[in-house]
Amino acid sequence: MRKLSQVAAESTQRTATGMPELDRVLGGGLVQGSVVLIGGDPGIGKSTLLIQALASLSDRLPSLYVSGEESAEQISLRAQRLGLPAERLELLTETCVERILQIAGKAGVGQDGARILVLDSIQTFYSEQLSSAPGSVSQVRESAAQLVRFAKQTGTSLFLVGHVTKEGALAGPRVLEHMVDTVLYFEGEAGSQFRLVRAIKNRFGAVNELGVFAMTDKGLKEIANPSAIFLSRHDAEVSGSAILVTREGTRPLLVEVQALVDQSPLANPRRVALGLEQNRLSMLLAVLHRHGGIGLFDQDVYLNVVGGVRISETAADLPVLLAVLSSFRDRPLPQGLAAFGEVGLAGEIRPVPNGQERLREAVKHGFTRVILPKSNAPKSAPDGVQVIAVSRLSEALDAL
């Protein structure tokens, strides 16, 4: 036992990955004994992330890919496909861990400092140890508890893929989130090129943090400027449009929020909100009625966020009443125009963090005006900039 002012708190090395989009969700690299979950739907693309990722890292690392789903062959194609020099990468199929372990540690893995090692996935190994079926809640605790303590012990960074429920919440028991460093979840709307790699839990960096990627042919490309994916910028004005100014992780974003009200045929009307929490709709949409002056209850609400992004934070609530006053009228907000503002229950407008930089992220895309709360505006605006501060909901219409 030892005192925490005794314990030297030497700071973290990290090993960059050759994709610094994954680099930015994992909190600037891979750490020497970490652990990484990675969940998300079939087909989504993590199998390619992490063997464009260790076709990168073996070339200065030893690797080992261990497959319990593919056979060597598919595996082989598909590196062949997406053009990787896998000279030096190590594949092994195997579904027993006590032998994966012992096969690793013969090939060099978790010795002389920091290794890699991916298992894909965690629902298809099994323990000797145990006589249940691999998948089992027993054995993917057995297995993960095994694998997180060598790679504890030898310093090894360990990437467990794991499958999703139905729901899109991680398949198991809820302790293997809690036993890994890092929980990844990779999103993507059916249909869309693009990939969002979200940290939920991180102990070595910011959770919430975003990664984005396109798939192409050639695998997984990184977005530089996600901001310029999720704004649509139309030819004409067009009416039920407002542009967020988000912050995932670390970085602000530019999102597009699009609303379409319509006259209802139903005795209760509907709401329908895609990327936003759909009570918060309702609650914002009374917000309107009461502070606004302007009643919606005769009336259908659908709300979506471009890109397939979702929005947690309150900093979408104003940017949202803006898209659907917009569509309600039929009147398209003016050009130029991003905004972003917790909108409470009184109709003030409440500050955000990181207002600033927000400010500076509409800047540099090119808007010209940006309502935001009052407390978030700055001593003196920036050149060519209209800044709109207001503290009431009613202040925010009326500006409009």
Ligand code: TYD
Contents of the next structure:
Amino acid sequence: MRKLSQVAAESTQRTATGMPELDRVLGGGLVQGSVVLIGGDPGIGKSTLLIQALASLSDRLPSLYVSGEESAEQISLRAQRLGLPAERLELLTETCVERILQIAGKAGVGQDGARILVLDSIQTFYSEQLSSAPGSVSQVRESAAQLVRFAKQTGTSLFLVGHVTKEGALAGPRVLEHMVDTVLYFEGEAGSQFRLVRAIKNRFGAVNELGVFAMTDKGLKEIANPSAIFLSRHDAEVSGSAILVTREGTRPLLVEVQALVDQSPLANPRRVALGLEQNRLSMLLAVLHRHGGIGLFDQDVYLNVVGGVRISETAADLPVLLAVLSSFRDRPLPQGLAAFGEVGLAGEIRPVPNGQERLREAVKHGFTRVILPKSNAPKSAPDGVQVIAVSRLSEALDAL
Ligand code: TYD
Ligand code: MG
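Can I have the other form now, the form predicted together with thymidine-5'-diphosphate (TYD), not the form predicted on its own?
First the chain shown before, then all remaining chains and molecules of the complex.
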């Protein structure tokens, strides 16, 4: 037992992975001895991301890539095709956890053992201590428990790849998420070349942080200015489109939301939201009726966030309603308009965190008019931008 004050608060040791966007979602680099779980649909790029990161890391630290899915030839072929430096990277195809840990303990330089270990994927491994099949809940839990213990005892950093089920949850027990330090998730639209990696849990960084990549024929490439990809530049003004300034993790992003409001043939009109919470949409439509006087009971409402990004923060409320209204009236919003703000049940527009930073991001990308909550308004507006500060939903509607 020790007093908290006596525990040396040594700052966590972080290693750059050679991929700044990955470092960003990790909270500023890979923490020594941390366990990172990476989930995502099959074929989305989990193995590609890790082989790229590991090739770069193996330059500086002993690294071992353990695959229970692909043959050594397949992995080597991919690394060659990506032109990765692979002289120092150790490869192992093995599915028994006890043997993996034994080998990992010996691999690498001197007594240190492997400092970085990638396990692809956790569902393929099994422990000799159990008789159930690999991939079963008890095997996944036991394998992960042994691996986490190894990481904490030896200070080895661990990446675990996890498959997801059709419903989008990590396959295997939820307990996996509790055992690890960081959970990263691949998001993105099927068919799109963009890949988003989001931190949904992080003991060493901001949750909801987003890393943005593009899948190319040379592997994953980083997108340094992601705002550009979430805006579809329309040639002419279109109705039903609004630009919102969101702040996922620690950086602001400009994202387009599109709404389609159409006469419904159904007794219960449809409300469909992609990239946003469905219940939130229903709630916002109720507020629009009560406090904006616009009822959409006989209309289907479809909502989509461009680029496959999922927005979980309330700053999207106001732009969502602007997009819905624009589609309903079939009147495009003014060009150069961006918005953010939470809408309350009483029809009030509530402030959101980091208003100034969001405003700056909009200005940086050439937006000339920004609708925002009154409490987020700056004392003096930046040059060349008209700031429309509103405290009620009705004021925002009047402003258009
Ligand atoms: P992969 O990393 O194997 O996915 P996961 O491990 O998540 O299942 O990614 C495979 C997909 O990525 C596959 O459909 C091909 C594509 N890809 C490229 O487009 N370019 C590349 O350079 C690589 C390596 C893969
Ligand atoms: Mg894979």
